[in-house]
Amino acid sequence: MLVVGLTGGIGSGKTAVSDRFALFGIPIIDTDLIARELVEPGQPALAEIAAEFGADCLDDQGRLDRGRLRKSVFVDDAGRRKLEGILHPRIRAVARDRIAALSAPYCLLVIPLLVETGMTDLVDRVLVVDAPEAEQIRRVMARDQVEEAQARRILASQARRDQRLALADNVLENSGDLAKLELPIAELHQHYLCLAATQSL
């Protein structure tokens, strides 16, 4: 089966590329979800977590703080290296045995950090969702209800757009329009069908 891994920086539009491409029944692996998934009560990283950056990174209900320990990390580079250590490994491992389940002619690798976490060897082609940065940065403001500075800081954090782009095999432009990426993306989709059945003979 072809992996397309789906990458691109905070604030891009990576959900709405991804929410189209699932209209057209391609199976979607989110690895944002897998690390949702992974830090849930009883989950043995959010022991590792809870133990690494102390009690105050969970709430009233033991579940984890995502704003409070945002904060945290994205000041401290040994500290978002050090979550990164607990999360990255298991994700992969997660994310293999989901491709591995799965039978259809392609897939969607979601994976925001692909240029950071070297995830390139599970995915056969890259497609980057690219937003100019001033935009990026609007948005993540708007949907996290964080500052500007810190939305900088995040966006700080991330590889640069050219890293990301050195990597791409696919492009798509995401300026704010989304109805101008319909008929790119079912031209993408059209393309990843005859990648798959090339592939597959």
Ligand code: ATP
Second form
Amino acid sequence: MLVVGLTGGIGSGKTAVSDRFALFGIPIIDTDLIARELVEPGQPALAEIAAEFGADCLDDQGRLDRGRLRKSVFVDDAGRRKLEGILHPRIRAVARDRIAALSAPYCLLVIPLLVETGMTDLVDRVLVVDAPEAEQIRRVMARDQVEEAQARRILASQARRDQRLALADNVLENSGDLAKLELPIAELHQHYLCLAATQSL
Ligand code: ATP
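Based on the form predicted on its own presented above, generate the structure block for the form predicted together with the named molecule.
Expanding to the full complex; the earlier chain stays at the top.
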């Protein structure tokens, strides 16, 4: 199956875009959701995280306390790499299994941190949702009720726009009205259907 990787910075509009592809019946697999499922209570990854970073990372109910985990993990690069070592192979395995179970001409695999995680091998094509940084900041502040400084910090922690664009086979410009996405998405949908048909020959 043709796998289209959808990526973009925070607030660029990945969900707005994937919702529109879903209207065409295209299955969407989101690696952020997979990552969250993997740290549900009872999951082996959560036990590994607690063993590595301490039981302090769990709250009273045994659920992951992300704030505390962040404090233990992001003190240095080694902590981040350890956490990635626990999560990334599992995210890949689950994504591959879910893709293998699908029956559709193509699917969208949403990988917000595609550049940062190097998961490009999971996808055949890369679609980048792009928006001006000022617009990303404005949207994140409005949606998440955070201060501008916080929105800027998150943006600064992600890959740069030019790094994402360098990986793109296609770019969806999401700087205007949401309705303006409809035509380019319909065109991309046709494009991917053609690619999928060629690939299956
Ligand atoms: P995240 O990386 O945080 O998951 P995202 O890339 O999935 O974000 P969305 O959640 O789709 O981004 O969009 C962020 C916010 O901006 C949402 O509240 C969404 O409704 C709004 N938004 C997205 N695109 C537009 C647009 N073109 N015009 C106005 N608002 C938009």
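For the two forms, the rigid core is made up of the largest set of C-alpha atoms that agree within 1.5 Å on superposition. This is a predicted model, so every value here is computed, not measured. Numbering follows the first chain given and starts at 1.
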property	result
Is_shifted S175 between these two forms (CA, 2 Å cut-off, rigid core)	no
E148 C-alpha relocation of at least 2 Å between these two forms, rigid core basis	no
